[in-house]
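Here you get one chain, nothing else, as structure tokens; it is the form predicted on its own.
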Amino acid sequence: MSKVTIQAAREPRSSRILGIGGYRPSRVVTNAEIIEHIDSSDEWIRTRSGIESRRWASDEETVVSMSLAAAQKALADAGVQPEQVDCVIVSTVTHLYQTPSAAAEIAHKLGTNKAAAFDISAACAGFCYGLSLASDMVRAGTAGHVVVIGVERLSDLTDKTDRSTAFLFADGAGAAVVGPAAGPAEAGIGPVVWGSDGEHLDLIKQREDWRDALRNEIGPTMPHLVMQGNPVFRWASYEMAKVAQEALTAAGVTVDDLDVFVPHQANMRITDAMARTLKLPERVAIARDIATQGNTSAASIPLAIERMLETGEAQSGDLALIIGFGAGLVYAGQVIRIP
């Protein structure tokens, strides 16, 4: 048996988010347009979800093109050149090709030097999953800089006649550049608290598989997303508050240390319930991007962070708690420093 020692990549180091960027489709879809296809009202949608309007992509605004735009903004924000990127991670459930990955195409079109690239499927927790992977890569020395992208075209999988979901889902892309911190004192990404509960996979799911959608009696159709709203609301509002608290504890901070709270933009009522359960101080800025963007799944957290920076609700260096949760059921939360 060989006694040779395998050499580690390098000494462990700290990681942080260096830049953030987003892309929002140009088309604004109002509640008035949504209720043309469902028995509902603008008031009901606002009351139940907090959504006033959402963004839907055009045919030209693809998963790849939106991702590229968001990633380019994030790289510019970070001051990182494409050739410095060692890995691209894309979280999405709406890239309609099983293979090759969206990440491989994006890495090439970004101009990276043959960066590693892969897609992950973790629904609305996808950005937090990708951020944790990227942070660990940088800390271990596997990569110097990683681009993490959350992107969705959920309008492709939305049943416009389903009263329970037609008003929720939207499109967009958000990206972050993860790289090394100057030292442990400058670390900007805390330990992730994550998991899954596959016992409840039926609560949010794709209704038809692709074979059934293609063999539909009325002809080939797209599969659609369905959700059991009340059980999801209870799970997200209360069980995810426990995960959020665990993420704070893992990072060695308390709610009193926080400046910003950025939950997945699933529903304004869920956000409010989580804030109450966590007993967030009134001074903590809370992301409410869902009001004019809708639920963009994996893209919602980076898009919300970008919006808060633009409006001044968040400042570079602020301490933020982020948490994603969705179909699976899957979840992930961590404490970060706003880039």
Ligand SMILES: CC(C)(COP(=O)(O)OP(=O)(O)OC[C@H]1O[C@@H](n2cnc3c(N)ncnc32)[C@H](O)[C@@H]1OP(=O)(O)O)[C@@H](O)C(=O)NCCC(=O)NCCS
The other form holds:
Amino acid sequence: MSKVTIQAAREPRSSRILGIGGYRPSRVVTNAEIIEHIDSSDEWIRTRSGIESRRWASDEETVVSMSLAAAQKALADAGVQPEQVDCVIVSTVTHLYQTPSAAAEIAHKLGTNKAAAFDISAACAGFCYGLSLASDMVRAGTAGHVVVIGVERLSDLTDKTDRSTAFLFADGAGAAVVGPAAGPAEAGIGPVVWGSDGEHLDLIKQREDWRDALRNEIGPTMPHLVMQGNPVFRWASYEMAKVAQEALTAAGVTVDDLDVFVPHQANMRITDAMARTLKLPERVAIARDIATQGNTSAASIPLAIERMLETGEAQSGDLALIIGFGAGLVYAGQVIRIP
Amino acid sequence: MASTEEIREGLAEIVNEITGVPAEDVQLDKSFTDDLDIDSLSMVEVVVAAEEKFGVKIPDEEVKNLATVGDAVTFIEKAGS
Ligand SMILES: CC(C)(COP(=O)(O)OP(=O)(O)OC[C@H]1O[C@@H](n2cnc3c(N)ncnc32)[C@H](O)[C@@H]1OP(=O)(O)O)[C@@H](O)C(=O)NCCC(=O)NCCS
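Right, the form predicted on its own is done, so what does the form predicted in complex with this ligand look like?
Below is the entire complex, every chain and molecule, led by the chain shown above.
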């Protein structure tokens, strides 16, 4: 038996988000356009979801091109060069190649020096899952800088004639650069509170797998997303408020310390219900990017943070609670400092 | 065990907190949808808050049958006894 000691990784250090960037597809899709295909109304969509319009990607705005644009903005925001990036994590459920990963192509096109790269599948919790992985890599010394991207072209998997999803889902990309913090006092990413509940996998899912979709009797079809909206609303509004509370406790803070609340932009009504359940003080700024962006799944949290920085609702250094939740069911929440 | 009036008052408080409808409008004969303008999502919130407040379970399939405030109060009375 060999007696050598495996050299341990470096001492644990602290991590933080250094920069944020987003990409919003060029085409604005109004509720008027949506209701050409479903029996609904602008008023119903606004009151039930808070969505006034959303963005759908063109053929040129691919998962990779949108990710690149978002990641380049985030790197510029962070003041980090592509060669400094050791890992690229992409969360998406709409990169329609099973292999290779979107991350490998993005890492190359970003100009990283052969950074490690992989995709993860955690639906609307994807950004928070990716952020947790990135934070732990930086803390353990596995990576110096990590680019985390949440990107979706949900319009590809949305049935435009389905009343419960056609108005909801949208496209876009959001990215964050995670790197080391100067010391524990500068730590910018709190412990993640996360989990899954596969007992309820039927609540939001792809109707069928690709094999069945392609061999369909009526000819090949897209395996569209289907959702049981009402139980999802209940789960998200209440169970997720509990997870959000646990994330605060894990980080050693209370709602009174918070400046910003950025839940996954699932539905404005879920955001409102969560804010009520959490008893957020008036002064906490709440992300409402969904109004003009729709539900962009893994991309929604970084996109919403970027918007709040642009409008001045959030400032660099603010303490924020973020939480993602969706198909699986899966969820993850953490407290962060806004870069 | 809470009285009918106490349950109605508790429910009225919940409805007011969630929807802004004045608590005094939440009377037994009022329909949640037609009179109080509470939509299906607000109804979910009201139900969850009522479950917590009164320590009862209101199953999803039961919610459809709770058309009026009186229906809800009766259900909570029975479920809690
Ligand atoms: C999708 C959602 C808005 C539907 O709202 P809901 O109130 O649960 O809808 P329901 O299916 O119970 O239907 C309620 C009423 O609205 C009607 N309705 C449903 N979809 C409609 C539409 N697109 N336009 C107009 N009316 C609609 C129904 O026919 C029903 O009418 P009725 O009461 O007269 O029969 C809501 O459930 C939701 O947003 N859930 C969470 C979804 C989400 O965030 N998913 C992503 C998580 S990552």
